[in-house]
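One chain is shown next in structure tokens, namely the form predicted alone.
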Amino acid sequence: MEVGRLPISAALKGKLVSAGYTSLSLLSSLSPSHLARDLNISENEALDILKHAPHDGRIDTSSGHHIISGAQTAWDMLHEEELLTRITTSSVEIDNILGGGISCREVTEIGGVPGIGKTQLGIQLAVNVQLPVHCGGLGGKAIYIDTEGSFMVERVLQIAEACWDDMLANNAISQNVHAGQVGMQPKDFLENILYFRVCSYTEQIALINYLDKFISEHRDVKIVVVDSITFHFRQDFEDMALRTRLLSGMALKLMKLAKKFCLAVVLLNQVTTKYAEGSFQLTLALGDSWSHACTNRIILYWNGNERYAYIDKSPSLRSASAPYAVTARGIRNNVSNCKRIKLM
């Protein structure tokens, strides 16, 4: 039984889903104080939620129906999707083709040639997920898994400072926060990015296996960025069948994490060449079988001197392209006066 059928207010349902509590099994062992802390609600509200979550996995709704724990109807799924929020990319054009931004409960692959802005976008999302919901974020933390050594903390601070300035300019922060008394400061954005550096494919697999336990203990994590998913799997592999099995197992675990904890998983990918129709063409790395491992696939590419994002695959979004810019302030709309920076 999913929480979408609980006889509680829509606001409380939204908080449950945003915190990753999408089924009764996740609620059955919680104390009221624990749930109140996770949802930032009163203990009385938490008690009201928990009294509708019996340990036998069943619930008697207002219609009198009983549903076995673990089952889910298409109607429940539709309501869950309506409650989900998205993470802004800081580019209105990209957000528009994505239906509002990067979706939770899904795995999104973002690939492109070197220098196109993959790492910049990954860092931007790790910062933006911390913004309040009304500013395009989820008010959560980020896990950033760095396989290439391309993560630059100075660049993270630069993007965080730009986000802070934008919030001040848009009057999204109260005056006491503006005075520096309470609330999030640019340095706090950095403290909310949990960074892991992995140096081999075995370390990468071990970390992905560990994430379930880690996120269970850090329920405020709302995005996992892997930069890049590819690096350690493009070398030292003579047994390609083994590589395919390892990648498939890792992809499955990431998909389960996204759904279980209602978070976004973003996988950055490299490009390679593929011989097709009598010529060599650029394509995303890891082969055709890997292309089925993600829910959404976004390809970043150059069109002349302009950067574009293209939705190559999605079950719910139509194929479309949008221009964007990489500026000193991070990912932004593609306008002529944007100040470009040299990418790492």
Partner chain sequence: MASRPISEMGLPKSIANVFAARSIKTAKDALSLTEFDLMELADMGLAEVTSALAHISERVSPPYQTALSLLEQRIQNEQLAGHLPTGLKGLDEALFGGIPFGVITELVGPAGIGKTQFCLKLSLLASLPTRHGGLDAQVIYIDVESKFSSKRLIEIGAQSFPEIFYTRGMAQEMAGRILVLRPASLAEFTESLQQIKLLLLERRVKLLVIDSMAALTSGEFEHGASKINPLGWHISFLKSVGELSRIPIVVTNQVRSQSSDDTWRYNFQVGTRHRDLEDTSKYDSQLIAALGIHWAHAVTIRLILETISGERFIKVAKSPMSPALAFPFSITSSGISLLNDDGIEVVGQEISTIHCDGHSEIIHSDTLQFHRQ
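Requested next: the structure of the form predicted in complex with the partner chain (the form predicted alone having been shown above).
The next block holds one chain only.
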């Protein structure tokens, strides 16, 4: 029954059905007062029902330039996309394949085997978002949601110090030294990372629900990193259908946050093995339905002796891969001819 899908209380649904309104098309041409009389409910309640029922096509177009409220023409969207800001990953090659970095207003999932550098990239982005715009950042704050306990604050300091160094060098070259920016110290980078430690999946869901309010109060947050989205959902979950439902609900909320506050959402994911085509293959965890949830998906992997990032899914970028390196200073370009002694 179609009215069963309306987001209204069960009592109202019952009233609708008993009055014979079983399909949505019956509701579309009704006025609130008419419905209120039919169902013997208040006009406010009737209005509430009608708000959720889809309207038919005959809507007065003269009232505004939006044909349907909330809709946008592709032309307008193009303009908006051009204003999209991106956060640098500190590896020029990854930035190139991403069209400049991790983009705002979108949810990006990053996955890879243990030790490939997921957390490193997460921390790097949380630091980089604070850089001024000409250095590839957004001058904003970062929210770091740690579900695994793998956040090492000493490492953040290391990366922040290197980032600060680079920023000073950059400023000196461009002769563009602003007093305010030089005043920023490595420790200030740490001050601007808001760290949440989440210890169960309930807390994870709660926090993501609450973020909407939290970010309204902290408008300068420009990136949300979840490290990792997977951890609590891989433990003691027997009801897989429930898991899928909760995860997709969470993904929707994150997507809404990204759009509403114009910030980047980065979800780190673990890998698992999957039996396909007669052999075991690596794939990102949480199953097939989850893989539809994110806008962009980047997989970090080993290619021979080099680390590579691969764009597995993106609506606007072509799939490509680029090498990168994890150094003491953080994520950097892959420099293969540097002086290293190979074991064996």
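Numbering follows the first chain given and starts at 1. We call the rigid core the largest set of C-alpha positions that still match within 1.5 Å between the two forms. Computed from a prediction, not measured in an experiment: that's the story for all the values here.
The Cα position of Ala11 differs by 2 Å or more between these two forms after fitting on the rigid core. Once the rigid core is overlaid between these two forms, Leu35 counts among the residues whose Cα shifts by 2 Å or more.
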